[in-house]
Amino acid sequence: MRKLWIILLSITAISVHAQKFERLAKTPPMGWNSWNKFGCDINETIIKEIADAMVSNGMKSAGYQYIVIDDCWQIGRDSLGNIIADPERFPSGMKKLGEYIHSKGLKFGIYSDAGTETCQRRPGSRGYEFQDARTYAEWGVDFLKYDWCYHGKQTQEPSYITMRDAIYKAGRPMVYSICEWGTGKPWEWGKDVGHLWRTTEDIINCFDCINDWGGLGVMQIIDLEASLGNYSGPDHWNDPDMLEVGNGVLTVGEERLHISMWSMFSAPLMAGNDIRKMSTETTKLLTNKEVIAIDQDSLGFSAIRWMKYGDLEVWFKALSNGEYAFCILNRGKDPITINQDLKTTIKRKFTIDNNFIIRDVWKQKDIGTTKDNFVQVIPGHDAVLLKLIKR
């Protein structure tokens, strides 16, 4: 009998750690990540100033929470195998930096890799998963982005499960971001492993292009995301990668389309620009609370492409409380006039009749009702984002 109890206790102990922390991402995470703008050129001063800016520029009040330090913060391991932050760039250490971020009412995120090395050839977590998770817990980490470089012959699902279990055993709740670029179809297995998973290769600062090394522009990612909506929902999100808004390449219209579609997809909104010095226009794009509300809607519905007329596309999203959103985008260069009856039944479940107010959420203005067709000129490489509100 005593041996049986030992076996049962052992099984219980294993099962306790074989899960993720639940309900940490009931809506898609919002924050900032260092990679798109700074790459490896990060340091303690930049991160503190970014945290300060997130509070002062209205991003925090708009819902942004996470300050995520991407690759290149780590420099080696000590004699006991503990991960070491670069002492020249982070002289106060990661625990102190995390405390500073927390003092601003924000959350602290960090980066590692499932392989032996990170993508920038810094120490990865393979073979050190439980040790690293304990270290991150001691530092007060709230979010882990876990990459997929230099992984050798290991496969995705068990590799990410190992770190999931390590985080849970370490005892500190962390949002767990699976970043294996969609190569192992994480949408099929990620729900019980992480809180979000990358669905595509890295985004690049381009509207409609593909890099030789595999990076994708905004439109390429939108096209790939179109078929994955059924896998996404509260606490388990498709992640089409970070935002390129404010990085000086996309036009204002392209940036508006970019944010509109990420919000329609219920995607994580992770700013990737230098938020310490944004233009007024960029600040407005990132902090429009009506747009953010569509992204953060509690239903967690991911948009479907409802209509396509050449370069003109109409995307549909169901919202909570029986309301809806439409994004009408023009992927071409020339203006297009749309004349669309929005009254319809979609997927035999969502019915739109005459009794909705049409609101342009970028303009924050009611512009008509569903009794009449929606008519508007959509400029090239731009979008209009509509919310249908019950009358």
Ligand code: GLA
Contents of the next structure:
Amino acid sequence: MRKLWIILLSITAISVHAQKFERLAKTPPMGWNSWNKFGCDINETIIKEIADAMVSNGMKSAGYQYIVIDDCWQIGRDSLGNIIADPERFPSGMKKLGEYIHSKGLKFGIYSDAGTETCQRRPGSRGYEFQDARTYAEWGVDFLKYDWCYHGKQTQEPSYITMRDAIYKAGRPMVYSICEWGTGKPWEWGKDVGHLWRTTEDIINCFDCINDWGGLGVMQIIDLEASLGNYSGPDHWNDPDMLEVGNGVLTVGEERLHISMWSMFSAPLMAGNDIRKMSTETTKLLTNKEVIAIDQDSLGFSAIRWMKYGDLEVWFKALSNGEYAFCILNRGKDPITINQDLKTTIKRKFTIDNNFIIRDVWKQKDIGTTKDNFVQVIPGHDAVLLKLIKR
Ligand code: GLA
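The form predicted in complex with the named molecule is what I need now, so please give it after the form predicted on its own.
Every chain and every other molecule in the complex is listed next, the one we just looked at coming first.
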């Protein structure tokens, strides 16, 4: 009898293996992250005001929910190795801040790094993974972004698996955001490890440029994302980085193109601006429900670049109800006029028999059908987002 119990117990122990918490990100996570706008200049007042704003400015009801505190919240470790939040910037402590965020009906995200130090040289989690995950669980953390600076001779996959296992052991479900900038092809191994993975180096606040020291503009990221669509889907998303919408450099047209394409890619939508004081234009760009519905479509399809004529590109995305989203973008400076017999073109490509209503998603207006010619001017550095709705 005793032997039987021992055998049964060992079988149970073997079958409870570590894994990621599943189904936490059936659609791409939406929220806000402190890095793009505030860098290291963060504190609990800003975070609380951001949480308040997310509720009052309509972002929460549009679907945004995670408030992620990026690098620089941590200042050291105590004699037992526990991570310490900067007491000057976060005097109430992280648990209290998490409670505040939760009291607004939002979710609490935090940042650490798989190496010995974070990118801003704060303590990393290397060697402290299980202890840190326990601490985050005690603080009520719902989302961990895990970076890749100062990783020494570590390799990506096992390092990210260690933190995944630590989160699982700590027992609190957390969305796990892998941030190793695409260096170890996380799209090939990330599905069972995390819920999203950065595909590229950091986004910088520009439309079409590359920084020598690292950092890519919106168009450069779009080009890199183009070949990775097959790897992305519900609960395991490609992450082309946070939004630069509302950060004062991109034109409204460029911002429209940026968020249109992030929605076409089924990308996580993490606002990166100061949402406490946004222009009406920025608020509209971030909270258009029809655009967000394309991003959050349950199929989780990532757009395909369907046609390219010079600066004009047409991307398409299949939607769960048999309809389609199209993004027509102009990467050049000059306006381009389109005069297309869409029905014939679409039929040729997809063998679709239905006639579709064409809806301009940004304007939230039906603008014709695929029976008619589609005539439109696409201004330079801008995009039109269309939905083809079954008649
Ligand atoms: C890396 C990440 C960024 C941000 C910074 C913080 O560069 O890719 O998204 O988290 O570190 O230091």
